[in-house]
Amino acid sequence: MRPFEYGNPSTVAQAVALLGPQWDEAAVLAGGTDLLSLMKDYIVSPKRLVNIKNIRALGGVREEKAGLRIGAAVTLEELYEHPGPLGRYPALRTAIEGVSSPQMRGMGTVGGDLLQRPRCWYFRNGFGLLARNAKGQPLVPGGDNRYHAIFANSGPAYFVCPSSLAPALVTLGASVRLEGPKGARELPVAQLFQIPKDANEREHAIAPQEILAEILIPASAASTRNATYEVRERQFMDWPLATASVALRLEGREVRQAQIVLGEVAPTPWRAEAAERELAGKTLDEAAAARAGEAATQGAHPLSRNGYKVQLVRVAVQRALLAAIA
C-alpha cells in the first residue's frame, strides 16, 4: 500500500471538497472492505482517503412520505436490522442475507456495495478494468471466463456488476442522491451503472469529485410483491452466480406489471425485458413462471466456458417468481 493523505470530514460539504478531479487523486472510505483490499494489491492507490463515517448526514434509515430513505453510510447489518421497512421489501432483505458474513455485513456499506469494483479476476491482477494484456489484446474471450457475462459481453467490457443489492435495488425503482461540488442531483439506480466505452471510464456514472448520499425506495415500490433468488456455488462467503429480482402488480393472480432484473450475468443490472412481455396479463403458475425464465435468456452469448449461467438463469427467475407470489 503506498502513502497517503487522510481527511476526516464532519460535513457532505467538507468532503467534497477534499475529493479531486482525478480519480487518482482521492478515494471516499465507508465500510473499506473493497477499497482496502484494492489498495494492498496496488490495484488503485489514491493520494488521500477521505473518511465519510463521521458525517451523520450520511446515516439513518427513514420512512417518509416519498418512501424509504437509507443513508449510503448505513451498513448492511444496520439496514437488515432496522425494525419494519424490509418486511415490505423481501428482495433487498433477501439480497442483504446473501451477504452471510458477519463481518462484512457489520463493515460493509449500502453505498459501498452499490460502489464496489468488479470482482473479475483479471481486474484484481492488474489488467485494468477492461482486462487487456500488454498489446491491448482483450485477455477474457479465450482465458478463463466462467463467471464473466453472458450478456452485453462483445466488448470491450466482460466484468458483471458485483453488486449485492443492485438487482433488488433497480426492480424496486429505486434512485440514488449524489452531492458534488454544483450541488446535489438524483439518478435512478439503473442509470448508476455503466458500461466503459475504454479505459478512461468507470463502470459507475459518479464523477470524481461526487459521493453518493442517500438511496430512496419510493413508497410504491412497497405494494408490489417482490423477491430475489440467487444462485451459488456455496453458501457462505460466496458471490453469486446468478441472481434475479422481481417486483409485481397482481390483480390476484395476473401479472399487471412485471420488473425483472438479472445480476451476475452482465457488466450492470440487467433488466430481463423479453421476460417481463412475456408475463404482461398472464397468470402467474410454475408453467407460466418457467415460460419467463425461458424468455429472460434473449440474447444471452455465452463465452467459452460460462455457458452454464444461461440455464441459471432460468432457474433463478422461475424461483424468484414464485418465491415473490409464495
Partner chain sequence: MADLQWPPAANRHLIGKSISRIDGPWKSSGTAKYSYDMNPPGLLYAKMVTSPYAHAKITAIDTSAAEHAPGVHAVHLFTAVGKEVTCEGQEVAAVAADTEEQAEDAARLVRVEYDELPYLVADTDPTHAGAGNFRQNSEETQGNPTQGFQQAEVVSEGEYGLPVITHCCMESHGSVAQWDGDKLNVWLSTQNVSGQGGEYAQGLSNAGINFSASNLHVDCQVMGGGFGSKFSADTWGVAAAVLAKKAGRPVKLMLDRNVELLVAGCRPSMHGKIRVGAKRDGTLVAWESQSWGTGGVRGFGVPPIPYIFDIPNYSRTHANVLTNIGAARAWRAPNHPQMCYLTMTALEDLAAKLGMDPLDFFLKNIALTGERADYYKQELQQAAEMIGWKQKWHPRGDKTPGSIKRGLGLSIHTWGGAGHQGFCRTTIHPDGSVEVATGSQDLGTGTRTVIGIVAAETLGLPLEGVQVEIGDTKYPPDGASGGSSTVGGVTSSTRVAATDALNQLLAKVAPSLGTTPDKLEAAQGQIRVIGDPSKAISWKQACAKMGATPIVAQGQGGSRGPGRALISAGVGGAQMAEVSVDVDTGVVRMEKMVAVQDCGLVIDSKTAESQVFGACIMGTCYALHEEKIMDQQTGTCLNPNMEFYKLGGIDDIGDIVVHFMTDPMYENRGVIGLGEPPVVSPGAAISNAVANAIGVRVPELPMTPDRVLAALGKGGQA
Given for the second form:
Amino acid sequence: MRPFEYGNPSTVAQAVALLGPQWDEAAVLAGGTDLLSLMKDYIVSPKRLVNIKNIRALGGVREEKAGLRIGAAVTLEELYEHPGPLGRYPALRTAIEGVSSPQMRGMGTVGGDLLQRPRCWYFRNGFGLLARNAKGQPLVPGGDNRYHAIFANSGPAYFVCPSSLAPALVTLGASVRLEGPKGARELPVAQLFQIPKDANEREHAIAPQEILAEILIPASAASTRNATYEVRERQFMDWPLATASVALRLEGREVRQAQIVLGEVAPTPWRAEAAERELAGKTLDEAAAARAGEAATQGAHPLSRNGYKVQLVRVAVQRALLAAIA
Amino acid sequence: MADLQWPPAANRHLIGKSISRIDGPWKSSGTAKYSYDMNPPGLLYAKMVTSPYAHAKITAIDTSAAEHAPGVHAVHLFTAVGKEVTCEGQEVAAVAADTEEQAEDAARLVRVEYDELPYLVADTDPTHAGAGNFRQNSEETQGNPTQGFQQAEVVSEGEYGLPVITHCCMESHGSVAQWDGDKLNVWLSTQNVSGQGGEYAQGLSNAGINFSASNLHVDCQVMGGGFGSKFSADTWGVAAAVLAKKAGRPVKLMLDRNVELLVAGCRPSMHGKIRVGAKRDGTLVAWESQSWGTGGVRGFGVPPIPYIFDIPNYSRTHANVLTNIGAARAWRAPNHPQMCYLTMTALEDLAAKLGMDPLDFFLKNIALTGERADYYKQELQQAAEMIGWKQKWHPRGDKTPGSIKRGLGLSIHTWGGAGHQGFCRTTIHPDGSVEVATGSQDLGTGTRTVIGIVAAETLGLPLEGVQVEIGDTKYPPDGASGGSSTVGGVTSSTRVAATDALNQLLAKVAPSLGTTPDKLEAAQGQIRVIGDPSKAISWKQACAKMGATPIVAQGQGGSRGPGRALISAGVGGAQMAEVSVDVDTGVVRMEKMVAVQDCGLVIDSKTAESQVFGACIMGTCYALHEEKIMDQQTGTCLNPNMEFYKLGGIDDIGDIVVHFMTDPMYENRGVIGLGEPPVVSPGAAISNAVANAIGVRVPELPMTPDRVLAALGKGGQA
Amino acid sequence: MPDQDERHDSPESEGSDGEAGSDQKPSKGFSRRQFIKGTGLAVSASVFATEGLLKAAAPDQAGAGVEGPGAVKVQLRINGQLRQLQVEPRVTLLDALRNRLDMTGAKKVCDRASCGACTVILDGRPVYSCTVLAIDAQGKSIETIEGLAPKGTLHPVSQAFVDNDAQQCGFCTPGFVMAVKAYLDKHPHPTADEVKASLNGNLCRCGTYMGVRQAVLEAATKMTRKGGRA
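I would like to compare: after the form predicted alone, may I see the structure of the form predicted together with the partner chain?
The complete assembly is shown below, putting the previous chain first.
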C-alpha cells in the first residue's frame, strides 16, 4: 500500500471538500474491506483517504413516511439488527445473510457494498477494469471466465456487479442520495450502476467528489412480496454464483406487477424484463415460476466457461419467486 | 527391569486414551510464538521482489534506488542478469528495512527488466502441450492386457482428473534470522528442525558467507502448518540470514500470501484416460490407462495406477507435462490422492456398468489388494455398518422426487507410515522431575503430547510428571516430519530412552527395597515390587536415591534402532461419503463421512481422531472447492489469494465419524503414522457418492456447480 | 506486491481509476516485455503530490484537516489500556499490534479480509484487523486475545478449544477464539447451526471444525452456567 493522508471529517460538507476531482486524488473510506485490499494490491492508490464513519449524517436506520432511510455508512450488521423493517424486506434480509462472514457484515457498509469494485480476477490481478492485455485485447473471452457476465458481455466490460444488496435494492425500487460539491442529487439504485463504455469510465455513476450518503427504500415496497435467492458454492464467505431478487404485487395469487433483478450475471444489476412480462397477469405457481425462470435467461450469451450461469439464473428466479409467496 | 515392548492393553494408563494436547492452552490463548511472531530487538522486515512472468530472461537489475530508500539496511539478489525465471512469483530480490512498509516501498524500487520467453501454464494433456513441454515417463505392462480385455465381459471407459492445488499453510513460509557472532539463530517455520544445517551452510557459502552447520541454531516451537511443503529452508530462508548478516540486525522474511500460493505449495495435477474390464461376476481382469499431470517445470514423478488393486493384466503410461508454475512439493500423502481418485472412480464406474453395488464389487476383488486384504475387508465392512450402506445405498441416480439427490460413495487407501530415525534424551533429575527432549517438531499433529504420553506411561507417572521439549536443534536430532513418520519415530525413541533411564533408576533403587531391579516396576507414581504393591516407594523418594547427578539416557528411534520392534509400516483405510446434490444448481454438499483407519497402536485417541477429521475436511476441500487457476494468455495465476483459492468453512463440512481398528491384529504391529492416509480417499469417495446421487460421473475435481451441471447436461463448460 | 503495477499497461487501465499512478504509467503500446519491475521514485513522488493536496484542502475546512502521509500519533485503547504509537495512516491495526506492540496473537494469513486469522473485537464486534487502519481504530475499544484472560488462566472459550481439540497447528486458533468470544457475548445460547453460521468468516487449513463446533457449544454452556462471561 502506498502512503496516503487521512482525513476524518465529521460532516458531509467537510468530507466532500476533502475529495478531489480525480479518482486517484482521494477515496472514501468506509468499511475498507474492499478499498484497503485494492490498495494493498496497488490496483488503486489514492493519495488521500477520507474516513466517513464518523459523519453522523451518514449513520442510522430510520423508518419514515417516505420509507426506510439507511445511512450509507451503516454496516450490514447494524442494518440486520433492525428486524422490524427488515421483516418487510426479506429480499434485503436474505441478501445481507448471504454476506455470511460476521466480520464482513460488521465492517462492511451498505454504501460500500454498492460501491465496491468488481471481483473480476483480471482486474484484481492488475489488467484493468476492462481486463485487457498489453495490446488492448480483451482477456476474458479467451480466458477463465467462469465467474464473468452472461448478459451485456459483448464488451468492453465482462465483469459482474459484485454488490450483494443491489439486486434486492433495485427490486424494491430503492434510490440513493449522492452529496457533492454542488449539492445533493437522487438516483434510483439501478442508475447508480453503468456499463463502462471505455477505459475512462467507471462502473458507478458517481463522480470522484461525490459521496453516497443514503439509501431510501420507498414505503410502497413494503407491501410487495419480495425475496432473494442466491446460488452459492460455499456457505463460507463467498460470492454467489447467481442471485435473483423479486418483488411482486399480487392480487390473490395473480401477479399484478413483478420486479425481477439478477445479480452476478452482468456488469450491472440485471433487470429480467422478459420474466417480469411473462408473469404479469398470471397466477403464480410452480409452473409459472419455472416459465419466468426460463424467460429470465432471454438474451443470455454465455462465454466459454460460464454457460452454467444460464441454468443458475433459471433456478434462482424460480426459487426467489416461490420464496416470495411461501 | 522395565520391558521395552509396549504394555498390554490392560496395563496402559495413558496410551490410547483420549488426552488433550499438552500445548493446547498455549495455542488457544494466543501466547504460542510462531516464527512469524518473533520480534527480537532491532528486527528488520524483509520483502521480496518476485517475477511477474511465467518465463522470462532477466536483462537488467538495478537495486540502487532501493538501497537508498528510507529505512533500508540490506538488499539481496536471488538471481542475476542473464538468468531465467521459470514461474510467476519466483524470487528475484529481497530488501530489509526498519518497517514492513518501508521494506515493501523499497522492494518496489528494485528495477528488474525481463525479456519474456514462451511459457506453458495450462494444465493440459501432452498432445496439446507442445513439443518439449512434456516427458513421457513410463510405459508399463503386466500380464497380457489384450487378452485381459478379451476376457472382460464388461468394460468401462472414462476420463478423470484433478487439478493442481496448493498447500496454503496458514503460516506462510519464512523465518526470522539473527546472528550472534559466527552463530546463526533462525526461527524457521519448518517440519524439519534438525535437518537444516547443510542447506544453510551451502546457501550462505554461495552468498560468500563462511558458515559451519555446527553454528546453526534452529528454533521452531510451533509452526502454522506444513503439509509437506516445509522441509527446506528455501532460498528465502537463506536470504533472511544473508540480509541479517549484511545489516547486522535480525531479519524477518515471511512470504506474502500471493507468493505463498504461487511458489510455496503445489500438489501436481493428474488426469487420465482409463479403460477397465471385468467378468460379468465382477472379477477384475484388465486395466489400461494413459495418464498425465503437471507439477511445474521439472515435473513430478510417476504415480502408478491402478492404486491398491493389483489387476492381473494392465498397461499404463504416464507423462509429465512441464509447466511454468511453482514447483511441486510433497503434499500430504504425495501422489496417493491422485492415484486413488483415478482408480477408485474408474472402478466405481465399472461397478455401475456391471449393475453391482460397489461395496460388493470391492469385496469381490479384495484379494487383489494383496497382503492387507483382510484389513480392507474388515474396514469396508466396518465403514458400511457405520454409514448404513446396506440401508441407504441405491443404484445410480437417486430416484426420489425433488432437486436434492443423495448418494453414497466409497474408497480405500494405503500408506507406509514407518517411524523415522531420530534420537530422544530422557533426563531424570534427583528431585523427581523428568525432561524428555528431541529435536522434532509439531505440525499440529500433537507431537509433544504423544512424546509425553509415552514417557509418562513408561515411567509410571502422570502426564504432568514429564516435561517435553522439542523444536530446537539443541536437543538430540530427530527426522523430518514427512511420510507420517513422526509419531513412530518419536514414540520409539522416547520409549527406548525412557526405558533405559528407568532401568538406571531401578538399579539404584533396588537395594533399598531389598530386591533386584528385574523385580521392580514403575507404576502409579511409585517404584514397586512386581506383584507386591505394598513394597513401594514414591517416585520422588526413589529419585532422591540417585545422588546429585541426573540420570540421562538417549534412545534411538526408527527402524534402525533398538525400538524397531515398537513400530511398523503399512496401513489401510476405508472411507464412505454421503452427499447431497442439488441437481438444479449443481451445488454439492458433503453430508457425512465415515473414516475407518488402522494405524497400529494409537497413542492418543483424541489427537489421532483430530488427524482423521482434518484429513476428511482437507479432502472435502479438494473434492469440492480447491483449484489453482492459471491463465494461459498471461501466464498469471488468477487466484493467488484466499478469496478465490477456495477452502471450505465450518458450515461447508458435514458430519464426520472416525473409527480406529484397534483389535490386537492391528495393535500388535506397534505404532504407525496416521497423518497422511486419511486424506487420500475423500476425493474418490465423494466423487463416487456424487455419481451415485445424480447418476452420472463428474469427471473432474473440484466438483463445483459448473462441472456438476455440465455432467448433468444442464450447461456448464462446453 | 511489487509485481502488480506494471500490468496496467492496457490502455484503459489508468485514466479515471488512478490505478498505479501516473508516475508509473507506461505509454500506450508499450509491451510488457520492455517493462521495468517496480519503477523508481514511485513512493517519493506520491508523497510530494499528497503534500500539495493537503495544503490546498486544509485551510478552507476548519476541523477537517488531514494527517499523514508520514507517521502520526495514534492512540489505541487495547484491552482497556491506552497505547500510544507513531505510525503512518496506512498502517493496519494488525500490523500495529504485531509489529509495533509485539501483540502477536492475531495472525497475518491472507491479509485481505478473507480468512479471519487476524480477528479482534472492536467495540464489541469481530473485525478483520488486517483491513482496519490503526488510525481508524482510535477511540474504540479494542479487544485482542492477549486481554482475554488474566495471565496463567484460560478464558472458557480457550479452555473449550483445548478440551475439544479444536486446534491443530493453532495458527488460525486465536482468530477463531476471538470470533467465538464476540459471538457468545451477544448470543449466549446458540444452537449447533447458529454456531456454524457464526464462524463463516474464519478458515482453518488443518481441518479442526469438528472440534470447534463442540468447543463453542461447550463454552456457551459453561459461560452461561457461571452466570457471566470473562
